[in-house]
Each structure stands twice: as structure tokens, then as C-alpha cells.
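For reference, the chain that follows is the form predicted on its own, supplied as C-alpha cells.
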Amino acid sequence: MKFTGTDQYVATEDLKVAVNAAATLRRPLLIKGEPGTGKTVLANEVAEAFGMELIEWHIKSTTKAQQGLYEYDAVSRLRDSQLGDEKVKDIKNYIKKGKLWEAFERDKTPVLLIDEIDKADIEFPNDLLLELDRMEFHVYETGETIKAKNRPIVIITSNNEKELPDAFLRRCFFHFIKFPEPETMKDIIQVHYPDIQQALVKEALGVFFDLREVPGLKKKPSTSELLDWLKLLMAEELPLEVLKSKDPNKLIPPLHGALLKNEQDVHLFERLAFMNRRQNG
């Protein structure tokens, strides 16, 4: 099996190579890139392309590695014992399986997504080293060892919010998703909006890439935000002249709330417009 992208996902050649290399090696594929470049969606598309089940583990700042294996609810067991509940005799009733356990017990190879691993504590990746390497872990409460029936394809995403440990990186196949070039972006837009007017795409992409190049921008708009913006432009049926306008008083794009996501960036454009008015006044 080779990953070649899907009808709904435009994959560059280097991304295809990375996915297939990780699948061949059965090493975790660590994907980094700007937010909104399709890192999380990639796992969905790989699962669809390979005809595999997708198991998703979305990481939060409070997530612990142990939760991916299992959690033992000692409090519920104590409460049930006080109530005389018969199920306390079997400790398995109080063990909740984590996402790794779910992936390990599947009869067919699944795709396991560990999403935004850099949100967790710095020790989180190290705490999963052995489990991801050996594809097994021990359940101390029952004395059993859980081994993967089929080694899952593991895709791990990171937004680069913090550095990951070297020992963890050594066990991964790494790929950085570059921000799409204009031609690739056209292909992505065509997949999502096959009936869109090419004149609109041309003008919108010009505004979009110019906006990303503005010095001092706190958050550059992403691919997903461009797609939202295009959807709004089509819904509002704005004339192309609005996008073509070089009026210094209209530096902020129409419906800019889809592209600019904080007040600092909006204020930046307002200041630029004010400066242009003074220079041209």
C-alpha cells in the first residue's frame, strides 16, 4: 500500500514519501507545521486511503501519558465496596482503556493519531517511549501485559509550542509541512470548491499572500482560514473590484475576521492605512 493523497486531500510529494516511509518502518510519523496546514486532517486521510480505522487521542495541557494506556478508578472501587457491590471482586471493572490500548487490541491495523503532543507536559513524550517502541505495556493492577496485535500506524502532530526530547525524536520519522505555494494552494481550493470562479481565486490568493508577508503580523492566516474566507466571499457575492482595490484607505481585506484573528493584527492594518492616508494626503 502506498499513500498518494485522496480526493479530499492534496498531498505534496515529500509528504507522500514521509507517510509511506513511516508506514514501511512502522515508526511514529511526527508532523510539524503551522496551525491550519492540515496536520490533523492528514491522519483521517491516511486512514481512509489505507482502509483503516482511525483512533484519535487529542492532547491537552493536563493530559498524562498514563491516560493513553489505561486509568484505574480506585475511588469508585472503594465506594462500591462500601455499598457491597459484587463487581468489586473483579478489578477489571475499574480499569478504563486508553487510546493506545484500543489501538493495540484491534484485529486489523489501525491509524493512531496523537494530536498536538506539544501541549502536554515536557515529560509526556518520554513517558511513552517504551510503549511506542515495543508496542506493549504492563497493567500492574491485573498483572497482564497488553501487546499490539498489529503494530498501528502512529501519526503525531506538533505545533512547535515546545521542544520535544531527543530520545523521543530518535524514534520518529519526521516531516515538516511547508506552507503551500500558490500553485499548491490553488489545487487545495479546487478540491474544496470545484465550482469557484478562477478570477476570484486569483485575486483572493494575491490578497492572502500579500497579507501573510506584512511585517509584524502576530498570527499569519492559515490554509483553513483562507478556505473560510473564500466561502464567505462566494456567499456575499462581493465584486472582484473590492479585492482589486488599491485604495490606501481599504488596506484591511473585506470580511477580514476570517483571516485576522486578534486585535493586534487588526490594529496593525489600521495603523498602516492611517500612515498611507497621511503619505498620500
Contents of the next structure:
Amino acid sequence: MKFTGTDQYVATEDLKVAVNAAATLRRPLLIKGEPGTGKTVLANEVAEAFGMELIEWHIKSTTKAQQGLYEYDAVSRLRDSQLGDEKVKDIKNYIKKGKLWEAFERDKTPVLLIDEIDKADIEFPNDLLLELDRMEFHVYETGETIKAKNRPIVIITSNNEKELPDAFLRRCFFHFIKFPEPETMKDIIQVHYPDIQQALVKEALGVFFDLREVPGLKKKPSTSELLDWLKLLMAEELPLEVLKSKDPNKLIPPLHGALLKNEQDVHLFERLAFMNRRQNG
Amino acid sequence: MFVKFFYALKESGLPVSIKEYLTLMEALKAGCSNYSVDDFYYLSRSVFVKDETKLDKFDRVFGKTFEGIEFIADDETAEIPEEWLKKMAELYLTPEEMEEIQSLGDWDEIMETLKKRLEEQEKRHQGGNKWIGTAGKSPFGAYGYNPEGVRIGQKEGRHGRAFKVWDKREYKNLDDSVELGTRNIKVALKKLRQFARQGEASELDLDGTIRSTAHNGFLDIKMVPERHNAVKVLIFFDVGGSMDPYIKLCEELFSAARTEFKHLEFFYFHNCLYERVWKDNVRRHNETTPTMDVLHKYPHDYKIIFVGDASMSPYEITYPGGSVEHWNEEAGDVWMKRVTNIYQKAVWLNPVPEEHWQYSQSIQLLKELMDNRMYPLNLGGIDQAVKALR
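Condition change, the form predicted on its own to the form predicted together with the partner chain:
Now the complete complex, all chains and molecules, led by this one.
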């Protein structure tokens, strides 16, 4: 069982090693990287490559660790007891399974994605230490212990908004997805748009990497933005000359809305383009 | 062999533990690395490094251990950009000297001359001029030299001690992505939490439900909003000049505070609070906020934290026009009093060790202005400060 990337996903050598190590030892794999470099997609692709089911757990600021295990719905039990429902006699009817529990009881090894773990409270990762380490937890209401039938492959993504506790980090493999080199980027585009014109790719990549160099951008465009932009360029069937033109009057790339996502960046870019034009003129 | 590698990592300051070492052994045993050096490198990297800022250090240690490359650059010396040195050379050497040395064409020689010049400079300044900074804390501070800016035209200021600095100076923005060591600070800041129930009612109020059920005779479910940390904090950071040695410490505090408080606002100032503050150090000369606006905007229940070394000429606090950077119509103490009058909960965190405070007039002055609520910027100090803020 080796992960070698898929026909939808270009994996670098170091990423493959990290994924394989995590999959072999069944330890969580923590993935960090610039937004839009394919952190979340990785879990999809790993699941597909190994032919496993993907269970996704998206974390929000209000998510509690307990919700991943199970939730006990006391309110509806209380209500049922008033109405004299038969269900009320068995507490199990009111225990809702969480994503982790789901992953633990699968007959075949699943891939569990814990997406954007840094969004939650700082205690969140600590609350999952034991559960992820031993892959088991205790349900107090029924007194049973849930143990993973097959240790799932756990992939955790983080955007670095909060620091993760050391004890948690020690139990993970870690991989930082670097921003792809122009060469890798070409492969990635090839994988997504097999019939794209090579000339368009070349020009677009030129514009794209230039744009990333612009100092002071709030959000540098990343791979996912580039792919969206290319899709637009192809859909609009713009003539290649528009990208090629070094005409200072048209310094802002066509359909730049796909690349620059906030108005300050667009302003900044327009200003720079304007200054540039004045220098040249 | 791997044990040696492990200890080399540990020595270089990477936070590695035995748990990770065992994981590596386990992974090797399971055949994850295919016996190739590249794979082993990737594997050990993903086991030992948990933070992308440490990747570089790891690479250097790996290189040293497995290739016999002897050089692991010391961070402290490596971080001084050539720019500074060049500026320094320009500053301390006359143009003729520069030309002479440059005609010899050797950069090392320029540095050598510069070093000698600086040694002389140090002797000359041993009168204990205040503006020199925190004696010997930074490699340049001791020489009265600010590494990030050049003081040109050192005309003596109107009060004899401070110098007007008109040159534009750029300061580092505090980086809130510092990871190491912030957790301790966070735990200390946590005590400042004030829980309040606001917003949508989404939690079962057990007591309320029982009470109203008993009262009404039918099940009457009551909900309450979830508890949130409602504390509001306004931080003023001193930047530049004598604060340079403390940048790391301030970054850690900033990083911790930023994740701990939902309502957190911050502004920068230089040395003492005057009529203007700013949010971005790069554009500080163009984009400033009047301090009056800040005082009007944030209600009195905000908690104020000043972070600064409070080390300056006393004139900068007590006299109008005392600022080293601009002409201030009103003295610094007027502004400090305004702040403390509006906000009852205010503290000053000072990175200068507490033992040294009594020797500095300006620290004493500001401490008085803050009603003694000045605390050292370390864990103990933050603890005390949090108590004062509650």
C-alpha cells in the first residue's frame, strides 16, 4: 500500500513519504501550508488512492472535541419521558455518534479528515490526545468503551491561526506543503486541464508568478486561484495576445478578479501598474 | 548513529522528544524509508519538525550530522543584514576613508576599520549618555547606534540630552506568528477572561428549566446563550530604538494576546504616548490615528496594556516638544493622564528587568503616572498585571 499521487493530484516526493509513513504507522498526519495549496484535497486523494471511504470532520470555532466522539441529547429524552415514549427506556437512543466514532466502527479502514483544526478553541487538540493516540474512548452514559476496529488514517489540516500544543504535535507526522515550483505547477495544470494550450500556460504562469512577487499583497494568489483563473481564461477564449501584450496600458491581467481576492490588493496592484506606466511613458 | 542525530537536533534547540525518536524507529522498522537517504531525510523531517519555521534549522542539523558539514551558522550573527553594516560604515567613516578602503577593494577591511572606529566611539561615549540605549543588550545598542535607522545630522536637541531624529526610520512590524513560548503567556492571559452570556440562546439552561417546569407543571425548556470571553483589550506597543532587543518578547506577547482575546485592538507608539498612534509601522509616517479618536472610540470598559521599556529622556515625558521624532504640542504625561482617567484598568508592561528600574528617571516617572501599575514583561509580571486588570 503506497501513496504515489493520483491522476488528479500531483504529490511531491516528500509529501509521499510523509503520507506513507503516517498510513503505515497509523499516526495522524498534520498538514500545513499556504491557503489554496491543496491541503484538504489531499485527504480526498489519499482516500481515493487507497480505495477507502473518506469521513470529513470540518472544524468551526464552536466545535468541541466531545462532538467528534458523541453527543448525548438530554433535551429530547426529557421531552420523550413527558410524552411517555417507549424509546426513553434505552439511553442509547439519545446518543448521537460523532465523526470519530463513525470512523472507529467502520469494518474497512477509512480516512478521517479533521479539517482546519486551528479554528477551534486552543484546548481542542488536547482533548483529543488520548482518542487519537489509542484510537479508543469511553462513553460515560452507557459505560461502554469504543475501540477502533481498524485504526483510521487521520489527516489533519491547519492554517496556522492558532498554535497547536506540543503534546499533540509529538503524536503527529508533519508536512508543510510548500508553494509549488513553476515546474511542479505546470504538472498540476496538466493534471487539471489536459487539453489546455501550452502557450496559454506559459504566458499565464508568467503573469501569475509575477503577480506573486508584487510586494505587500494581503493574499497572494495560490494554486487554487490559478486553476480558477485558467478555467476562466479558457472559457472566455481570450486571444493569447492579451496575456502576451506588454502594453503598459493593459498591465492589469484580464479577469484579475479570480486572482486577487480583496479590494485593497486590487487597488494596490492598480496603483503599481499606474506608476509603472508613468515611468515607461 | 541516529542517537547522535537526535542529540544534535536537541542541542540545536529543536523541540524534539523521545516519543518522536521512537516513532522514527518504528517507521524505519516498518520500512517506510526504503533505505535511501532522501527518503530517510523526508521521513525524519516529518517526524521531528512540527513547525515550518524550524525546517531550515532541521536541514542544517541534518546536513551536519550526515555529511560532515561542520558549519551551523549561529542565528545571532547571521541575522545582521549587510545593509546595516554598510550604513554603519557610511556613518562612522568619512567619505575619504571609505574611498580609500574601497580602492583597496576589500569589504573585510572596511569592516575591520569600522570595528576600530566603533571601539573608539565606545570609549568616547562612556559618559553614560541616556540615548545610547540599554547598554550592551544588542550588538549595536552599546555604541549608541540604532541598527535599523541612521541618525544623520546629530544636532544637539533643545534640551541637551535627546537628539531630534528626523530621518525616516523603518521598524519591524510585530510578527504575531511566533509560535514558541506563547503558550505559557496564553495561560497567564487566560485569567483575564470574563465570561458573559451574549447572543443567540443555544445552550440548555438546566436550572432555569427545572425551576420553570416545577412552577408550570409541564416541561418548559429554557435556553441561554453560550458563554463567551467578553473581555476587551487595547494594547499600545512601543516600537523602535531601544525596544529592538525586546522584539521577540513583544512578538510572543502579541501572538498570545491575539489568539486569546476576541476583542483586541492594538496601536504602536514611540517612546511615550503622544497625540498620534499608528497601526502599521511601514506606513507610520502617512497613516496615523489621532490618539483622541482612539480614546473616543473605545469605551471605558476596555482594558489598557502599554508595552514599552519607558527608557528615554525625562523631557520626552514632561515637556511639550520633548518627542525625539516630531513637535508635540502637549507633553507625554498629559496624554498618559488622559488615558488613565478614562480607563480605570490600565497597566504598563516593561521588558527592562525590574532591578534596573530605580536607576532610570523616565521609568520612575511613567510608573508614577500609571499609579505604580508597571510590571516586568515576564510570566510573573503578566500574572500580576492580569490581577491588576481584573
